[in-house]
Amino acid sequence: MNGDLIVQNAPALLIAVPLLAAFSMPLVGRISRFARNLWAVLAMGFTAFFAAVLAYAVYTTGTVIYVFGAAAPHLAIPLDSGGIPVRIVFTVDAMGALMELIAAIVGLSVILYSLAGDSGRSRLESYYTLFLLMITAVFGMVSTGDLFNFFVFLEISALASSALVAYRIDHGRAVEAGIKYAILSTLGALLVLVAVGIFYGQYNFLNIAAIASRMQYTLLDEIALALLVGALAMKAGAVPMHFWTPDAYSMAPSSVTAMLVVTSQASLYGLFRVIFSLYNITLNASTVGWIIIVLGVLSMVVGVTMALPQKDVKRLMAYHAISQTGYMLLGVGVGIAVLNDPAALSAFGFTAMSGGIFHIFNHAMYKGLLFLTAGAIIHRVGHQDMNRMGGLGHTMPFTMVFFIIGALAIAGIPPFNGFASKLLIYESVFLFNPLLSIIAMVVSVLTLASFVKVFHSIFMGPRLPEYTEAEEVPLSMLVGMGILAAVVIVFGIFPEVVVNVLIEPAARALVDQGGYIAAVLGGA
C-alpha cells in the first residue's frame, strides 16, 4: 500500500484495524500471551499512525471526506446515489482530527502500560477485545458526518465501556458499577435514536451536513435538540447527570478509567458538534449557552467540592473529572452564548471556546496520567483507600513524580498544560461575566488542595511496615504515563504553538457550519 493510498483511506484504516484485530484477539491469544499482547500493541500503534496520518491530512489540506463502498470515496455525493448522501460518510475536520490525537495518544499509553499493569487479571482476550472494541467507538464518534452512525459508534462504545467497568469484579461491585453505568448508557442512546428518528422523519436525511442545510428550527427541532443535549451531557458526566461517574470510574480498571475519560469526551465533542454544526444560527444561542454555562458551573462547584471529603483515591479523581468537565463546558458555552454577536465572538467568544477545546485535549493527557498513577499505586498496596497509604515516595519515585505532574496540571499550575488553557478560560470568560472567571479560579484553588492531600497521604511520611516489600512498577506502566507526562509538559511549556497549530484550526472548523456543510454537499 503506498503513501497516497493509506493516506486517502485512512479513515477507514482507523476503524477497520482495531475491529479486525478485536476480532481475532480470541484466536491470537491461544497461540500465546506474547503474541497476543504483541496482537494488540501492533493493532494500537497502527491506529495510531493511521490518526496521525488522517489528523495531518486534515489540518494541512482541509476536512476530509470519506464514504464507504463509493467508486469515489472523496464524494459526499457520489454520481450514482441520485444526489443524496446515502451511505456511510466519515467526515472530519480539524475538530475530529484533534479528537482522533487524543484518542491514539492515550489509547497507545493505556495498551503500553497493560501489557505489566492487567497482567495478574484473567480472561485477559475478553480484556483486550473489549479495549479494541472501545477504542473503534471512539474514533468513529469523532469521524462519522451521519447522526444513526453515531448512535452506532456510542452504543458500541457503551456496551464495551459497561463490560469493561465489571471486569474486575470486585465482590460484584465492579458488576454494580458496570450494569448502572450500561442502564444509564442505554437511556441515553435511546434518547439519542429518537431524536435522530425526529430529523429523518422531517428532513428524510441522516447525513449532519445535508440536516443542517434544511434545518427550519421547528418545534420538533427544539425537542431533537433538548433530547441530543441531555443525552449526551449525560454520557459526558456533566452535573445534576453525573451519578453514574463516580461508580464507573472508581470500579473500572485504572487503565480502562484513562480511557473512559476520552470516550466521556468523545460525548463531549458530540455535543458541541450537534450545536455547531447541525444548529448554529438558527439556534437561540445565548439561551442554550447558558444552559451549557450553567451545567459547567455546576459540574466545576460540585465536583471538587464532591471531592474534597473521598477517602478512596479513584472515587476522589472521579469526582475531579467531572469539576474538569465543567471547565470545557463553561468556555464553549460562552463562545455559543455570543455566537450570534460577532463583536463580542471576536473579542473573546472566540478564545474561550478554543481554551476550552484546549482543555479537552489537557484534561485528557494529566487525567490519564493521574488515573495511571493510581492504577500503579494500588497495583502495589492492592486497595484504594488513601487513609491506609502513605510513605510510598520512598519506593516508587518515578510514580510519584508523574503524579506530582499531573496534579499540578488538573490544579492549572504554570508551566504544565492545565495552566495554559484555564488561563484562556480565566481572560476570556471574564470578560464575558467576571463572576463565572472567580468561580473558575477558585475552583481550582480547591483543586489545589485536594491534591495536596492526596500527595500527603500516599507518598509523605516513614514508610508503613505494610508496604516495605512494595517497590517501583515495571518498565511498561512507566512507559505508558511517561508519554502522557512528556505531552502535559511539552503543551505546558509550548502553548502558544499548540494553540496556534491544533487548537485555533478545531475552533474555527466548529464554529463554521457554512464550511462544514460546504465540504460534504459540495462534493456533488
Second form
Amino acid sequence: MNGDLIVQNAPALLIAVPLLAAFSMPLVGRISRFARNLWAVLAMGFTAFFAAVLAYAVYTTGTVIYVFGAAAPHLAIPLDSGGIPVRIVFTVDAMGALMELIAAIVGLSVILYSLAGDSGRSRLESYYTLFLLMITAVFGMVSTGDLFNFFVFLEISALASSALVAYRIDHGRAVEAGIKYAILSTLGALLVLVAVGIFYGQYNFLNIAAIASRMQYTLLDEIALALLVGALAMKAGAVPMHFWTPDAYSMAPSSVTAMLVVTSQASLYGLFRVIFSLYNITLNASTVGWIIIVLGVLSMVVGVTMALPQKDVKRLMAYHAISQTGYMLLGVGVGIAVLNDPAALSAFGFTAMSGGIFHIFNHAMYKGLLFLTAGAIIHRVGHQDMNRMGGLGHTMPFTMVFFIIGALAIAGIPPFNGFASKLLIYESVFLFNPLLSIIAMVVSVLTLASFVKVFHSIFMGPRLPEYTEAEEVPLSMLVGMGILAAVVIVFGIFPEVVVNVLIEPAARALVDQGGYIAAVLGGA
Amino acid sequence: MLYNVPLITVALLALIGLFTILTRRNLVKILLGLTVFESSVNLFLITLGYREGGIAPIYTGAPSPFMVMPTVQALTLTSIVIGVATSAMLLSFAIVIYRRYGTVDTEKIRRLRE
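Any chance you could show the form predicted in complex with the partner chain after that form predicted alone?
Okay, now the whole complex, with that chain kicking things off.
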C-alpha cells in the first residue's frame, strides 16, 4: 500500500524533495555546518531513492504518468475538456528513467564529494541551494511531458548552473565564464519558447504527446524544429555552438562541472525527445539525421584536436567532453537517418542508437569521475596548470587509480564501460558509412594519446618539492569518486546485461512514438 | 493587414534585440538587447492568445459559451517572472565584472583566453 503510494507519486516527489530542500537550505545552514551537510545528503539520498523506485517501476511495468492536480494518472485528459490534456503531465518512459538514473548516481556522488571538497569555500548554504536547484531542473527536464514545462526547467537549470559557474569569482574570470553561459542559455531558452509558441498557435496544446498525435509537419513546424535543434544542440555543447563549454566547465568548481555534464546530457535528451517523440516519422529523416551526424562528427574532431594543446587540466577535459558528445550525436543521428527504413533500422540503426544512448550513460559516469579527480588534484595542488604538476602519484595513489579508470574508459579501452558503447557505435555505423566509423576510431586514439600525456604530466615523475605536503584527499571525496568508478567498472564488465536491461528498452521507447502518445492520451 | 501589426512588431523587436546582442561591445547594452528580444517573445506569445470573437473565461454572466483558454497569458506571466530573475542575475554578473576589470567592454574582458 505504502509502496504503491511512493511509486505513484515518485515523479512529483523527484521535483518536490530537492526543491524544498534547496529553499530551506539557508535556514538549516544557520543551525550548524553538520546540519547543513546532513540536510544536503538526506535530500539527495531521498531524491536518488525516488529516482531508483521510479526507474524500477518504469522498467517493469512501462511508462509512468503523473498528472498534476488530478486524483489519478488516467485522468490526464479531464472528462469535460473535450479530449484536451489541460493539466501538466509528467511522462516518464524508459529513456527518461535512464536519464533519471544518471542524474541520481552522479548527483549523489557529487554531493558526497563536495562535503569535503568544497568545505573551504564561503557561503556554502547558497552553494547547496543552487546545487539542489540544478538537480531539480535536470529531473524536471527529463520527466516532463509538457513543452512549456520543459522551457521552465531549462531556465531553472540555466540560472542555477550559471550562478554556480560564477561561484568562485576568481578575479572575475569565473564570472566571465558565467555571464557567457548565462547569455547563451537565456537566448537558447527563448528560442525554445518561440518554438513552444509556434506549436501552441497551430495545435492549441502544450502537451508533447498531444502535439505529436496531430503533427502536420508544416513549414512552421520545420521552423520550430530548427529552433529547437539549434537551441538544444547549443546547450548540449555540440560544435559549432560549443564555445561556452570549455570556459564554463573549467571555471566552475569541479563538483559543479560533473553536474554540468549531466545538464548538458539532459539537453541532449530534450533534443532526442523532440526529434523522436514530437516529430518521428513525419520528418524528413535522412536530412535531419545527417544534420545530427555532421554536428556529431564535427564535435568529435574539433573537440579532440582542441583538447590536445591545452595546459589547463579542466579545460582539456572540457574539450574531451565536446568530443564525446559527438559520439552520442553520431550514434543517434545514424538511427534518425534510417528511421523511415525499417530494414536498415533493425539491421544497424537500432544498434547505433543503443550505442549512442549507452554512451550518454557512460559519458556521464566517466566524465564525472574525471572531473572529480581533476578537482581532487586541484584541491591539493591549488592551481589547474598541468605543466606545473608532477609526481603526484607518490602521494595520491587512490586519486591516481580513479583517474586511470576514467581515462581508460574515455579512450574506449576494455574492460571499461566506454569500450562497450563505442564498440556498438563503431560496428553499426560502419554498416551505415565506413568513413564515419573510421573517424570515430581515430578520435578515440587521439583521446587516448591526450590522456596518456595528462597522466604522465600529473602523476608520473619524481616528487616535486612544492608538493611534498600534498596528501590523499579526505574520505568523503574518495567515496564520491569511488561510486562513479564502481559504476564504470561494473558496466564495463557486464555490458550485455546492461544493454539488454537498461539501454535497449530506452532506445525502443524513444523510437516508439505511438507508445508515448498512447501512454498519455490513452490508446489514441 | 491590421491583424499582422502585432506580429510585425514582434519581428522588428526580435531583430533589434538580436542585432544589439551581436554587434554591441558594451556588456550592459548586450543585456538590454537580450531583454528586448525577450519582450518580443512575450509579445509573440500574447498575440497568439487573441482569438476573434472569443471572450475571457469568466463564467458569471457570460454572454456566450465560447471562451478562450487563458493558457498563453499564464505562459507569458511565467516567462516575465523568469525574465526578471535572469536579468537580475546577468546584471549582477555585469556589476562584478565591472568591479574586477574596471570595464564592461567585451573586447577587453578576456582574461579567460589568456
